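A single chain comes next, written as structure tokens; it is the form predicted alone.
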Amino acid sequence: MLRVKDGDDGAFAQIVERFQNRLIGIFTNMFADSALAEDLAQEVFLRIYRAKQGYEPTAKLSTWIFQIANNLASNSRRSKGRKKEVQFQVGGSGSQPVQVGENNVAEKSAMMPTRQLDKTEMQERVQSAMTVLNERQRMAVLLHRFEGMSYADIGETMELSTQAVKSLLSRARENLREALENYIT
């Protein structure tokens, strides 16, 4: 980021490449909308680029980036609550036919179809259970489980104490356990 601050656009491209998929993954898990997730990730990078001259390396770069993402997620959820969106379908047969090709073929080590169905069903249940968590719990779980961030880094990202992060994650785990108790044997 210090190279970006000095005007190295190649360094900025490296940051985008390193964090883009991670941010999209977090936003997709937060909002279950891939288009919104991509828009929010792009907004994170715009904010990073605009703030490059004021950047001071007081925390890890990843912590700083995820703090921006956390703030954007909060703002987006608030503004989304104020907006009423209406979905509509375009009539006609404008959909593209499904191409059968290498991208649609299961990997060589694929599981049996029934196990694939079980795995897909469990993923859907977990994603559904994540919706019972409040925004802060969901963000903490995503940062801890999927980004591998420490309690201290999550606390810095979300502007919480380490003890508050532990408590937040504990409540989130309990809520997930309750939401999934009928599905886990």
Given for the second form:
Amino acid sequence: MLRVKDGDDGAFAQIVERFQNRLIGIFTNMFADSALAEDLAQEVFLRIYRAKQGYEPTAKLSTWIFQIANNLASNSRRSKGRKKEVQFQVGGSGSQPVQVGENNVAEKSAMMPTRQLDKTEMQERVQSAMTVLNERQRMAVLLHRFEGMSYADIGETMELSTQAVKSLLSRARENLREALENYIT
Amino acid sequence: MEKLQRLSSEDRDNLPAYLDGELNEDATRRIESILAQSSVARNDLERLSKTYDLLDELPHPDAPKDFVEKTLATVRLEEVKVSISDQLWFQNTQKVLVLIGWTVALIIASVAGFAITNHIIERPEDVLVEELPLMKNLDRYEEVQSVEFLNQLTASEELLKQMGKATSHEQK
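Next, give the form predicted in complex with its partner chain, keeping in mind that what was shown is the form predicted alone.
So here's everything in the complex, that chain up top.
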């Protein structure tokens, strides 16, 4: 990042390459909209570039980048007034959000938990379970599971105390356990 | 006996942190002691762990192949927008325009201030200038003593002639 600050565009391209999939992964699982996820990821990189002159290496680069991503996600939620219940897309291949409704395969399959679920079905189950979490819980879970962040790093990213992160993740995992109870073998 | 060992609400809250290795030594020892004694607790922990492992099923989408290229192009576009304002000629022109603006504003403010002060605040000199004709003829006015007499004098030519004759006679 210090090289980016000195005007090295090649270094900036390396940062984009290193973090693009990670950011798109987080945003896709936050908002269940791949087009929005790409837009938000690009906006994160633009903000990083704009902020390059003021960058001080006081925190880990990844923490700083995910802090920007978290702020952007919060603003995006607020401005779009997203609804929790209208979220995840089937199979994660398209960019259209999908309504989780009564006729959803997830609910049908919940009635026959002993059936062996294929990978796509299981993905839908887990995506539906993620909608049970509030947005802060979801972000904390994704940073922990996808990014392997410690509680302290999640706290720094989300501007929370370590204790608050511990409670947030504890509640989130209890909610997930309840939502996925039938699919644990 | 072992199955009677129940997890307290606090212990239950600590289970995820125990799984993540985020508990302090004392709390870790306490959880381990409970786990050693309680199959219920061990089962809870296992289910919690398996649930969390299911999150590996979530999609990990890759960015489009041209994502880096597009992002760099957007950044360059933004840089061009910014760079005009960074150029020296632009900054100098901006400074000169600001200076001219302030000078014009100062002149307008001075003129307006002078005009306002001149009309509103009355200086002692202004009163003197205004009253100058009166002061010049003050001795005459005092001799006349009566404004009514002056009015009569203006109205009657006859009286005016008599006064003129009397004055010339006195002068002789």
